[in-house]
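Given next, in structure tokens, is a single chain: the form predicted on its own.
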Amino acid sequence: MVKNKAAILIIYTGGTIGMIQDAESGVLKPFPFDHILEEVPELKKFGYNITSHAFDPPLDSSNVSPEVWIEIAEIIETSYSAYDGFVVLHGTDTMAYSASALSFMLENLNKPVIFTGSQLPIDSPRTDGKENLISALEIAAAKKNNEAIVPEVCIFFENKLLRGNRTIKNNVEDFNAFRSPNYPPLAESGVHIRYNYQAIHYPKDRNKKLIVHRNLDTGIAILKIFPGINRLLIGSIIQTPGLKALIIETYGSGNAPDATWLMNELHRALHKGILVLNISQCRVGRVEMEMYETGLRLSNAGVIGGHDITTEAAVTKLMYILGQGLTGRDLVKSLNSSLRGEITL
């Protein structure tokens, strides 16, 4: 490695960005990532020490699981002291889940972990992959006073750097595929990369050792409330063996039908020790169960409000805190705390 040059590890899990078109068949296939500088020669101008680690075989992001998150976290843990930052190339469909999960799993993180990908293969004439990769690498390497400018798990896509656990996939066709509905971008790229320093989370003590949390509890279910929802459906979910937490996606600011049977089913879940977390179906705004009587009934029953958390962050945060063995008041306290900047208090 060249001294005094930023060292960046690219972790390729799979996804469109790592594909090129076969000259003979026309079929998309992954290219060897140790040849990344050949595919994106613009990276040479940075002078970074770039190393890559590719999953073999690459994963379609629809197949990403908690085991994959653990593998990514362990690669970062093993390589942590050798690199200034990390870029994770990932399919777009579950990128927001993966970025949210890694934000909770990597405690005391003081280096950038930037997720990115593309809507078009990297060798396509109109690809968005090169710009996303180039900017993600520059952000991963960026320092001020010899410290990382963005020591967070983030997603960079189409000129915006977003906090990972605040991000949702918003569009399947546009290059601007992601948005952060309740938190501002951490940076925006144009002629220059403009950092929003006030929005970036900086650890109080950068000298703390990185802790990787591997225990993730998947005893979680999501129930989306809709007009005409069936009692048997809710009852069957509550009876799921090993269920520890139920996320209910409610209307507006946290409202649900005030039908007696629904309240009885939720009471039954709570009595079984199942935590019930209320998040909104609306992407913008927050749950405020005290605003309307229908929401207040949920609160009085013991349902926990999810503030302005995304579904992706709610799922992965619950996996993380349940994996820590938290129960009762400690569990509720963690849900009502912003552990990695995932909610606004």
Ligand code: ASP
The other form holds:
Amino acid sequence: MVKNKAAILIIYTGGTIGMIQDAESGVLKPFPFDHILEEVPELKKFGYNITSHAFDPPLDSSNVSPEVWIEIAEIIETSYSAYDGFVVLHGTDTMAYSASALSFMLENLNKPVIFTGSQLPIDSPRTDGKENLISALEIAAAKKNNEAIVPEVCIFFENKLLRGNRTIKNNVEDFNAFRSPNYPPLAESGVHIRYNYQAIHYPKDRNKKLIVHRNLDTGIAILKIFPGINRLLIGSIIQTPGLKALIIETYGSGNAPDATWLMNELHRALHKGILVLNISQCRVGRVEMEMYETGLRLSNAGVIGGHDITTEAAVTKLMYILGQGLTGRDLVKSLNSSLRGEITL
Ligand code: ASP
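Return one more block: the form predicted in complex with the ligand, after the form predicted on its own shown previously.
Below, the chain from earlier opens the complete complex, with every other chain and molecule after it.
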């Protein structure tokens, strides 16, 4: 094996990959990081220069918040010039949110930031954690003509490398826990790691300086439409103090009941200056409000279509663009633009 001297920083935030079973209660709980490298002596074979930064205490990813995203972004910012790539070990539950958020927060990224984790703890005999960690490191270190092959925020899991802001967790059971329903994998691993160069985003100017955006506005709500949804529910969400954007998860290609009371509530929200973004409950495909009358009414009212964005990317993109202070047309323009490859136009 030819040794690659890449310098990689592993940021260990927590998650099942580093958990152990509590002897008394039997529940899985986070465990300090040293344990992980001990469990994977294979890493030495790569010859990489691996450094780690561990969160203390490590987190179950249900406890991840925008403050944690800022911490990850700042670790990357401070060590950016010293490393060829970054691997973020993270719980699977909110990994798609974190990878989406980081994709927006890290502007002009030209190095790999690869999120991974596992469904079984790394010390478990059938763990998926070793393979995931080893492949994530190889991808973070991969270069062609001395440039990173994947200068994006991604999730590597099981055998696929997916763009972070296109990814959803869709399986609690299988090792193959993530999918990217509307965008092809950036790489697939088998005997070799095969990169899908056409799908990978390459910055036009690799020399632009990394900009880390820390302002995230959490004035967001998600409302999933269902048959029988009642007016009081929507009314109370719209009353939420500080609400700036309401994501409505609608049926199919972006349809919702055309009941007058619902339209009135949405008009009320829009009138208060709350942006309403329409995304689909279907994971595959896109919102096209012009297809049915029930969608067209939303569009005519001023609801913005979310294209084929995931819920995770919609939430974090809104946090990011609202945090930039964008309002009115600029806000709408950003939602209709693919900032980091999160939507297909
Ligand atoms: N609850 C865990 C977490 O997200 C699940 C996992 O890591 O797979 O931290």
